[in-house]
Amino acid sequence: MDVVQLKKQLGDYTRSLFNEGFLDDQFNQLQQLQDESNPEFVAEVVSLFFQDSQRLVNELAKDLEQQSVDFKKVDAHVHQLKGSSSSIGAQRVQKACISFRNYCDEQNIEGCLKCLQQLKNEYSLVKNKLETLFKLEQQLLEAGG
């Protein structure tokens, strides 16, 4: 595949992530912080997001399995995940966190468990989408674009 085709494919794929609501303008702002002196900036920030999010999702699952759920603790974890997803522009994860926090306020365990599943799904989707995006960017770099 030549550079022109790769650029088009990358552009189309990136647009689809915005059109489908996976990413918002915050991701563009993150990309603007990347330059020649730090060409891996976005990938590094997103990689940290993946690590942190996976840890928080695991914590949430553990928190919600307790005999007596500490909704303040659950809410604190969801709030943290909402903030980090917001900072990279992972819009659908952020929206799932907003719903989750509402159920925490109501101390609704069934709602929280349902939101945890939705959160896991959205996180997994955005992780796969961003990994694909970075692979396309890498292919473009290797092709000299």
Given for the second form:
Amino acid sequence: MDVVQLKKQLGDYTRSLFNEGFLDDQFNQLQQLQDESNPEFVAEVVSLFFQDSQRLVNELAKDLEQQSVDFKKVDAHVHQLKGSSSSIGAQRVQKACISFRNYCDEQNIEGCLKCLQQLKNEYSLVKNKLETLFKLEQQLLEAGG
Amino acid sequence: MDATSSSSSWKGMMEQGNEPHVLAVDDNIIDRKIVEKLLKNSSCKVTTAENGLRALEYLGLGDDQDNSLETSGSKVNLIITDYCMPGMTGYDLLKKVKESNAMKEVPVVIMSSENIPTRINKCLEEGAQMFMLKPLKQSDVKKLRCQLMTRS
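With the form predicted on its own already on screen, would you show the form predicted in complex with its partner chain?
Below is the entire complex, every chain and molecule, led by the chain shown above.
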């Protein structure tokens, strides 16, 4: 594929991520922050997000396995994940966190477990999408775009 | 206004062409990275801290520190802190800063992902310069800088 086609592919893909609600304007904000002094900024932040989210998802699984679930702890972990997903514009993950917190408030274990599953799904989806996005950007760069 | 107080004020420092030194406090690693970049893009020198205790230590206000000594903290021109942090909240940090003779003139900005009017008022009443809603954007930092320039 030539540069023009690659550029179009990247543009179409990016647009789809916004249209499908995977990303919101905050992701644009991050891209605007990137400059020559730190050309890998977005990739670095997203990478941190992946690492931190995986850690939090693991913690949440542990929290919910306890004999006596500490909902304050669960809520604190979800709050963290809500914060980071909001900061990078991972809208669907953020929304899943909001639902999760509601079930925490109700101390509803079933609801929390369902939300954790949903959270894992959304996280997995956005991770794949972003990895694809970065690959497309890389391809474009390599093609001279 | 004598030389020292004008150089420590935000405006005075900008007039001298110096880069403001900001201490950014947040327990979330992603948010720390983002706020650091936002501030660096606005020509600030940035030091980050992952919690209130570390922040106080950096400012020379830690429990086991001699508050009268010159520390790197005395060169800080702005503190920007998250509200929700485990242990010491941003509000607690704000109070400690405002209670200290050495640091009470330093503007403190509180950030939060939650728009709770009672929380906001509490912080402003305690002397916070500004309350900013997360996630932060470049335009928020620009607004902050403008506000600090017109601060007397």
